[in-house]
Structures are given as structure tokens and as C-alpha cells.
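Taking the form predicted on its own, here's one chain by itself in C-alpha cells.
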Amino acid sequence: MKINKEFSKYAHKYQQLNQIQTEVAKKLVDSLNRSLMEKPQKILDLGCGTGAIYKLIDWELEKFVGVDFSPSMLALHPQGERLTCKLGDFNDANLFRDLEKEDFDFIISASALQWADDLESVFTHIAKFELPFSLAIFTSGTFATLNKTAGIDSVIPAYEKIKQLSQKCLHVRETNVEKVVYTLEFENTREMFRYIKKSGVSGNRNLLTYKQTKKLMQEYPLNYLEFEVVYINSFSKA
């Protein structure tokens, strides 16, 4: 798939460019430390990338399975005796059927599920595990000003849609759905657009011609990009 190729293409630079994704991963792991009396020991990480979640876990684990559809990303993921990196696409129902046979006590996902072809289906599969979870998903509010200036629509779902599906399929309470907006400043628009291309955040790559991109760089009114993230968890906040 196209997004898979893009992530693989820039995998070696991803760790240098993923400031916002790192903040998202930190917030997810911090929420586990604040909200759970007992830390999960057998974790499934959907869309594990280069290992942002695994690197932040500071307690001993019995088992950690990281799933990602990019071989290049998995090649950069830490390795360990109790760690398994699994090549798989969460758009594939067969992946979940295989994972359901394994023993986990927690599901986590940071900055990945916005790429689901059918988020409702993915949420339904997650619900079948009947396990606590913590998910962070970028919404269409990401790059909102850029998309508006360029006159294009985001390819990832809106906050309200994600919230609705989380309540329908994951049966979470409204208080367990949180929206957070981050901003990332740049010295100039050229650096900004270089970041967009290589960071793996945007699904809008290659939608504009060179001429349209040049015009957008001239007309973009801000010195920062917006990132809107929805956090969904199945445990009560402390």
C-alpha cells in the first residue's frame, strides 16, 4: 500500500523527525503510570513503528509484541528476549485472528490507527480482546490550516467520528476520550514542508503539483503546524 511505502522510504529519518509522535507516546505511557495500580506485563503494540512505546516502558515485562506494516520500521525497533516484532497490517482481519490466540493483558497504540482503512472494524477487533487499552489517534484537525489554505481534505478521520466509533465499538465513556492539540514551530516554510514529507505524519503527500506546492508555501499564514490527537483509554483517570 502507498502509505506503507512512504513509511518504509523515510524509516531511517523517522526517529529524527517524530517530535510530536514522541510526545504522544510519552503521554500514553505516563497515563499507565498514573492510572494503573499494576503495570501491564504482556503488551500488544499496534503500529509500533521504531519502538517509541517500548523505549519508554521502565518496568519489567513478561511479553511485548509490536506489530507494524513497515519492514524498515521494524528493522529499527529495539530487540529483546521477551520482545517480538511482527510484520502485519491492522487492516487485515487475519492478523487479529492470529493475535487473539496469544496471551496479552494490555493493548496500546500510538499515532497509527488513523491509517486504518476501516477504523470501525479495527475498533471492533480490539474490543474482542476484552482487555484494557490506551490508544492515540491523529485526527483530521492535524494540519488544519495547511489543508484549508491548499483547499484539500484530510484523508484521516475527524475527532467527532473517532469519538463516535470509540463509544459505539469500544464502549468507552465520554470522560475517557480526550482531544489534545499540539503545535510545532519552524524557522521557515521550506523546513516545514520538508518535515511534512519525511516525518510520516501526513497522508496528503503528492496530492499537489510542484506549482501548487510552491504557491502553498508562499501563502501559508503560520510558522507552525497543528497536530490534533484523540486519546482513548478503557481505564478511569486517576
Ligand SMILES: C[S@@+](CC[C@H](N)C(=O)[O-])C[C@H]1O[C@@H](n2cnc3c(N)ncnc32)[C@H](O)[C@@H]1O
Contents of the next structure:
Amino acid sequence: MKINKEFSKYAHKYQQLNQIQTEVAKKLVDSLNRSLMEKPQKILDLGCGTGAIYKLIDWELEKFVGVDFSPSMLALHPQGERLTCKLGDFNDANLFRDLEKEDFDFIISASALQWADDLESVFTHIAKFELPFSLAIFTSGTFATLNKTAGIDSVIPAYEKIKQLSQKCLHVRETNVEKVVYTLEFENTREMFRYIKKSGVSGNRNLLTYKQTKKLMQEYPLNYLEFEVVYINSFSKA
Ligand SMILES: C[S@@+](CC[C@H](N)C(=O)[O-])C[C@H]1O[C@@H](n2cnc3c(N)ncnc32)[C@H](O)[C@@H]1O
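Compare with the form predicted on its own: the form predicted in complex with the named molecule:
Let's see the whole complex now, leading with the same chain.
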């Protein structure tokens, strides 16, 4: 199953199961509030999902374009006069060709770009806009203990790799890159695995057989999951 199908399949559950992503979106919007004298008016949100970013914006906007490749996620995004929900894939250069013709003053992306097929290319496209931006990207430190216990490699990029690409392509300073680790506790491993499946954070790479999953559930040493997120912005510490 492709990742977009995975997000679409569990879109209706996303808003119940996205505690960490909600924290991430809040931190992004809070840092805009604290750091920018003039709030952006024409915002592009890459991987907007069900609208976590849009819902947190409490100032008047001229325009907001949310892009996502999951029709089911977009269907749950708020609608509005100055708001466009655009079906598009940030792995597709044509999407950026279209977006570059539009007028924006800020680019934001929360909890989505870890799914880029080629993060260097997406960063290069973002840099071309020559606009301020704020991005939050999950790293391979997410589910670190789980992956280690199962003996599998993360399918999303490592913090160091993301940091290096952000300096190379987005030309940010070291102080504009911040790593934050979150934990989410569960009553038991069954609940934890249900969360992983339904939250869409796994990207549904079914790397484990039923037997391996059962073994992992017995051997997982923690009562929480780890999430590692890198915040990158063009203006100040997030
Ligand atoms: C974890 S959700 C985050 C949604 C929202 N930004 C938030 O903070 O709640 C990731 C979103 O990225 C979208 N996504 C993943 N890969 C994408 C791609 N290549 N192009 C566009 N959207 C993508 C998914 O459909 C999903 O809605």
C-alpha cells in the first residue's frame, strides 16, 4: 500500500490520534507568533493534512494554500473563502512549477516532509521561492527503541542528514535547526501498536510479519514511544 493510501485510509482517525503532530503544529505557529513582527498573510502549507496549521492561525489571512496528496485528508481540512485545498504531491516538480506562479509570503510544513522521496529536491524547490519558512520534520529517531528492538532501519531520514541538507539547500544557520524529542506513553503494548497502525505515522511499511510483530510486542522494553522532530526555520530559533 502506498503512503498516500495509508493516510487516506486512516484520515478519519487522524484527528484523534495525532497528539504529537498537534504539539508540533502548535510549536511551529507559536514560533511564528513570537518571532515575527509582521505575521505572514499569504501562506503555503506543504502536507497540510486535515488543517492543523490553518486551525491554529488566529490572525487574518489574505490567502492560504494547503497542499496534500491525500484526498481524504483534504476533505477534512477547513474550507474558506481565502483558502485553497490543493491536491498535489510534493515529490512532483510540476506542483512546484504551478505554485511558483502564485504569490506567497511564507512557507510552512508540519510533520509531512519526512515522506519526501528526495528531501534535497524538495528543499531546493522551497529555496527557489526565496521566502521565509518554518518546517518541522520527523527524523529516524522516531520509534528509535522500537526499530532497534525489531532490528529494522527507519524509513525516514536521520536528523544529521536533514540538518546537512537544510544547510546545503536552504542555507540556514546551525542555530535555526533544533531537534526535539517527544514521548507518548501507553497503558500496554497492544494500545501502542494500535496507535502506530492507525495514526499513519508508520507510512505502513509492513516490514514485520505477524510473528515478528508479536515478538516485538513482548520484547519492547518501554511503555512509551519516542518521536524525534527537527524544526528548521529561516528567521530564528523555533
Ligand atoms: C502526519 S500528517 C501531517 C498533517 C498536518 N501538516 C499536521 O500537522 O497535522 C502528514 C501529511 O502529509 C501528507 N503527505 C505525505 N506525503 C506527501 C506528498 N508526497 N505530497 C503531499 N502530501 C503528502 C499526508 O497525506 C498527510 O496529510
